[in-house]
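The form predicted alone is given below as one chain in structure tokens.
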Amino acid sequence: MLLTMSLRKSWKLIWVGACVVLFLIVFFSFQGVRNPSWRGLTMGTSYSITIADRPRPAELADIKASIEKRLAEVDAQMSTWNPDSEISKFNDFKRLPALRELEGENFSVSPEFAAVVRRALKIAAATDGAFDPTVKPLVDHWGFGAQADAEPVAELMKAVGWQKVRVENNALLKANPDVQLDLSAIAKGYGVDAVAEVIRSSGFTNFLVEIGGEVVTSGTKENDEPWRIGIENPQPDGEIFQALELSGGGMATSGDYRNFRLREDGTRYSHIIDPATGMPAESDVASVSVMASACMDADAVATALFVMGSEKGFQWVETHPEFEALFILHSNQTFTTRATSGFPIEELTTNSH
């Protein structure tokens, strides 16, 4: 009798414990994860994501998987370092426009890739070629690409020029068989926009996405605080040169201080190529940060403004109100700043080299 009662008591305790465990599992599965933030690698750089909403664990796992898939798609479309990417296959495509009557003369691409090239060509036209997606031979020549190219610059320039590429529906057409695309000055921004769209489509509106320094924010952080973004110091000390509040839209920065090479005499040259000369851009700009509704636009325009230099670049932004910009300028032994009226910085900074 005592044994039976003891067994019943034990089973009751086990049943109660199981119910508690089940309750906790169900309870926590419906609780949102507070401020999930994570990092990863993509496009030869790093990315970071923070969601200020509270996704449930299952939702968060789905978002992460969808983001990884989307980033892999962008890389497979636009990486010049991947020989099997769409852009690499297009760059190897050699047929001429004179052969249009032949089936397959136009090079078919995915709708997303066609849209990015179409946008790149539109920005190239708007900046009078200061941004040009056909500079790949020059990028390779100066040692910043996936392949070495020892051809003289003058020879390579024959295949450079944004007018030498057309987009027809979901196909690309070359006016010169040697034309090659390099979308690195717009692809990261596009990747940021693509990730932001994945998060939005999952029902979340408060987040920050960053890839290699290019940023999109939406909504606010917890407690309705705006997102704060740091603009890097052109000096290689890792400090923040300027901070600003950004709640909505994208921002991208181009500069001469991250990716450069040294000449034999010890002087350095930037990875940003001036399409007009075929040479690394010589600019009074140390970096320029651009804000726009789409990060891909900000990314491409930042490159164009760097190539233009501060005077011409500032005038260009002033006549294009859909953009705002902050220029950090070389000035003797200091950095000075110049911003358009809508760039959200209250007090600008001057730093020494």
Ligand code: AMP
The other form holds:
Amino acid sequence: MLLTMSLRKSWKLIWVGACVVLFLIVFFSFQGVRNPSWRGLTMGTSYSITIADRPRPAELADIKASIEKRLAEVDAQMSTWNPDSEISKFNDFKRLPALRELEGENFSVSPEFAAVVRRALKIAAATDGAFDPTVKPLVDHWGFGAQADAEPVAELMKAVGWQKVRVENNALLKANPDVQLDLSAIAKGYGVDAVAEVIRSSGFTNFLVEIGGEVVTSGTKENDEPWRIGIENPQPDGEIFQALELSGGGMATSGDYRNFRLREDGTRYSHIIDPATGMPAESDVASVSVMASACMDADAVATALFVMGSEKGFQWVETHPEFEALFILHSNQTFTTRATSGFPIEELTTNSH
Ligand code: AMP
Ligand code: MG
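Following the display of the form predicted alone, present the structure of the form predicted in complex with this ligand.
First the chain shown before, then all remaining chains and molecules of the complex.
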């Protein structure tokens, strides 16, 4: 009798325990996650994402999976470091004798890839070739690419020039067999826009996406405050130089402070090439940050402004009202800053080298 009573009691306890666990599972799966924020690696750099809309755990898992998939797609389209990517295959098309015989005149690509090349050519035209997606042979020559190219610059220049690539529907054409594309100056921005689109299509409107320093924000942080972005001090150990509010839209930065090589005399040369000369760009700009509604546009234009230098670059932004820019300039032992009127800068500071 006593035994059956204590058995009954323990069953009751087990039931109550199970109900509590079930309740907690249901409760937490409907409860949104506060400010989920995570990091990862893509396109040879890091990315970070924060969503301020409290997605539920299951939604968050779905978004993360969709973002990973989207980033892998962009990489498979635009990485010159991946020999099987669409861009690498286009670059080999006609250049390698075996392919020359096999393929027709046009090279078919995915609609997304065609759209990015079309946009890149448009920005190349608008910046008078300061941004030029055909610089690949020069990028390789100067030691910043996936391949080595020891041919003299004058020879390589025969394959450089944005007018040497055409997009027709979803096919690309090259003017001569040696023409190759490098979309590194626009691909990170494109990746940021693509990830933002994934988050938006999942129904969220308040978030921040960043890939290798290129950023898109949407809406606000959880407490309704605007997102704040730091611009790096243009030195190899870069700390935050300037913080600013970015409430919607994209921002991208180009500079010579992270990716450079040293000449024998100790002077440095940058990974950004001046397509007009075929040489690494000699610029008074240490870094330039550009704002635009699409991060892809900000990315390409930032590279172009670095090539133009601050005087020409500033004039260019003033005549293109859809862009704003902050230039950080080399100036003796210090940096000086120069911002266009719409750039949301709070206070200008000057830092020592
Ligand atoms: P970013 O960091 O966005 O300025 O892009 C620089 C990268 O784009 C370089 O590492 C090269 O791969 C490529 N690049 C260099 N110079 C140019 C240029 N003038 N136009 C377009 N892409 C370039
Ligand atoms: Mg760029």
